[in-house]
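Only one chain is included here, represented as structure tokens and corresponding to the form predicted alone.
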Amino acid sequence: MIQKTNMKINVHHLTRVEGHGNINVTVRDGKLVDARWEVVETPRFFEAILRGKPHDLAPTLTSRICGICSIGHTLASLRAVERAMDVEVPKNAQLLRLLAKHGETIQSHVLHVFFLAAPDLLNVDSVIPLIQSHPAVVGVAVRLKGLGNDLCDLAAGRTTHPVSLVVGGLSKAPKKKELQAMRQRLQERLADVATAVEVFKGLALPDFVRETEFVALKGESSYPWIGGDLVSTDGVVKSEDDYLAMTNEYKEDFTTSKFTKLSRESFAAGALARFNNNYEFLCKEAKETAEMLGLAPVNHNPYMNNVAQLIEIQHVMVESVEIIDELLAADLDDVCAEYEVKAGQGVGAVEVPRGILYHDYTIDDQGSITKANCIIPTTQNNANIHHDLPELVTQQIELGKSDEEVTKLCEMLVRAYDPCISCSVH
């Protein structure tokens, strides 16, 4: 017989995430009364800031939305502007932009997997104790984070808030000798990924499943990152321009972030969503790693998002080597297209570390933005987190878990989504 239990969990504010969010759970006599994920950040008004601004200033401004995904915001902003004005970006510029995107994916995923999520799995409060207890793990994290930062510097001109990504392409291409040096570093650092995989093989992730829908860009011939159709694991496929029908934002009175939904009450975006929708396009090394770590599509355990992030680190490092090989064989003088300013409306969808990011601009014939809309990945994940919590707590009550055990699992659940909370309040 299950013992009746009372439980009151109030986590204000959750640590080791970006921004401020609360977990509130109430259980009386063994029955769940309430379980909520509350975002309590003050709303930010970047869309209003963009109105009346020149189109070529938008990428610079929106890169300030997030210090982690600043390259992703820049790329989504550029894509929206370029699609609005029919700008054709040169092939080599597209490759360099993707290389910058991969640098951001590496640095962000490493930050989350090793510095924010791993302490929970290794039963410590932060990464600091791991310097003594798991120095090899911390060494891997530091080297891979540095690699991601340097790849962003090389391709985008700066680690955060890029300076060389401009409307039409890039203002400056890196030198080939710099690309060659980065290629060698990428290959050398793949050994660090192998070390991380061995560590994760020995860790036990929480066993929790709540079936949900996963939304991502739809790969056509490669694992998708910049632009294209949208797809869900429930079989929904829509064009990039039809993003509003894919997100369906709505408000709840207990949170300052909007929620989204599609075929169900909520959906998830991010590394696990990309993996579930586009597994076939992963490189063979990443597929082998997925098999070693017990991840196969479609997986509904949100904690496995951490594993999917590790797999994506490996994939983008392998693909970055291939991109650099293509760039080394090309003429890098032509990396920016001339264009004529004209009125139009354009949508840019980019897979940033936490999921699909959308920018939507309307531009007048003077090149000024008259209307803007941004939908952030964490906005899309917040409803799924909120609906995961009551299911998780209910399962743990039935297993007779203590308040402390349930609290830790709830905190780990939210962290597994790698939320960028401040970005989600628009």
Second form
Amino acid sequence: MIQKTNMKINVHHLTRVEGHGNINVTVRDGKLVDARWEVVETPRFFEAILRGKPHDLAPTLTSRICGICSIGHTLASLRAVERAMDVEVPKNAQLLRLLAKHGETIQSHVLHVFFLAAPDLLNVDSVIPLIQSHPAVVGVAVRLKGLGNDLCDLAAGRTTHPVSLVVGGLSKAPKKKELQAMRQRLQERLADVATAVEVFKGLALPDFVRETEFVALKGESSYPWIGGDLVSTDGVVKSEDDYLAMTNEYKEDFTTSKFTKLSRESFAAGALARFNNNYEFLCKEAKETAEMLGLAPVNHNPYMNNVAQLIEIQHVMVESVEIIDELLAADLDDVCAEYEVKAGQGVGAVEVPRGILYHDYTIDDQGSITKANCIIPTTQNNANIHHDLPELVTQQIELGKSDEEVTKLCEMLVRAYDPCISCSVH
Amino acid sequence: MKYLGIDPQKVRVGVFDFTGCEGCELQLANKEDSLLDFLSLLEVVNFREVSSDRGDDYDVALIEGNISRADEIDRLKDIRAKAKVLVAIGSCACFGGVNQQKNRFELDDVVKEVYGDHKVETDKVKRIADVVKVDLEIPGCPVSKEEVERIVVNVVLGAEIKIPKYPVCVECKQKVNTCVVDLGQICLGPVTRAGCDAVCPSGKVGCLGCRGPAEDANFESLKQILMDKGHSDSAIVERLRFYGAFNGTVG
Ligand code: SF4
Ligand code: SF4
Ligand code: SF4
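Could you please show the structure of the form predicted in complex with the partner chain, as a counterpart to the form predicted alone just displayed?
Everything in the complex follows now, all chains and molecules, and the chain you saw is the first one.
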């Protein structure tokens, strides 16, 4: 078959993603000339600003790296500070932090799956027309998003830019009465997840596979969220402190975000990467959902990240109920440890909605930060997106797809990673 | 009824982000209970973060983030030319926000620290009002979603727009919180404009002043009280400079 397709795709400031990025594809005489994912976001230089900052302001400052995963940034920042200064965080504070984290996972995944990705699958521009055409789905989305936000508010004082997560633990614990009410809501809302799963069963995600490596925290006895070893589907295992060897950042001139790699030219992080590495630790209900939606590890279809996110929403809701049960049986009067300021260096790795986030600080004996490094999940995914694009476009031109169809698939591909671009160019 | 030349029946709102974390924008999509009512009052024509529909005619432009690269200046001026009312939302847009902390360093130095020898274009952080005329400022990091909805709806309806001028302490005391200054913390509540429901002190954390100065704020007396409690001048100034909201009043 002789094909003479010419194609020029130029999506300037892709919509329904967080931040500013462009997709550029050129096909000449049926041959792919170039396919690029360019991040054009303006950098803010957080690592430079952190120099000289008192350590207790670092979490408040770095929370502002990202409006969506601000709790994740705060927790990674706290973990870096606390590991640098050997602060022991009380068990109940750790549970409350995990609860805040789960709230963020719910709100962020719901925002992505329903508000940003679903319009593509239902062929509309945004969630707004769905209010009329698919009221049941929008209802589920709005209720689950509200649940996630309220869980964050309850555990951390505020969803966007948390208030009560402080060095040593929490400045204030929620009341047991509020936890009890939240427990009940979590259980009730599981019915909404079931509705969402039914809807998703009827939707066809694009069929595209490119084998890649998936990197995540390594679960020991549970699905991992905060700290621990790092693992990849190519068999690499490293300690948290060895994160630089797991990410290998480098810079390309056409993008303001850095790229990363491990065993191959690129790797992926995020819900699908966690699922692929830690499937065994999912709760029974989430495993059943995975089976219903045809997702089994190791899956190499990037569009399946949407499905993995839905599965994680369910998993963290179930786990949140268990955490609340533990908290209800505990004494929540003292959830903050005293600590002594000292010099040191510490790394905090946290699984945020879009993948592993690393903060690494060096602190002097006055408690001021002298050196900081933050590696963002989307930074890790940018190279994988960049390498998916040529493969996707090549497959699609072979299938004889139109410019319009290919453009949409490219946009959906980038969206599937749920990129948080301003975050990646911090 | 017309207000600022806009017919409230078909007010078109555009949401635009510059350098920032997009947390303020997100608040607009966050208020589940009233979001649908809010959307029924106006037509959102340009909200890249949630929609691929890119309308180019809008009456009200909500601007998030600050300006830190030349291309942003052109984009902002273009929006200003099209919008009847331009509203700066969030501390980044109003004061430079956390991003203005970059201005304490040399540009070459910050680029080198983060990108090594790669060239990356960046300028000193500017507020929106440094570049174009701003009709309304809604501060906060993030903005309070209730406040933005209330103000935008009031712009639409032509009602009077009120942002509290009294300090956060007033709200904090209404909530019968324990004062965190008595717990040994620094709190900027006495000099910061209320309207956030004293969310930080209510979580037992000192206010960092993200909403900017209250009317008649007395910085010297606050400093004195905090220094009497044993806090250093540098620790207080560090906090006053956090969001850039008091730049000009403090060193
Ligand atoms: S003001 Fe705060 S929440 Fe809003 S964009 Fe700036 S950093 Fe984000
Ligand atoms: S905690 Fe802060 S805001 Fe509240 S009363 Fe004390 S100084 Fe004022
Ligand atoms: S308490 Fe202060 S720092 Fe916190 S939201 Fe209110 S004004 Fe901003």
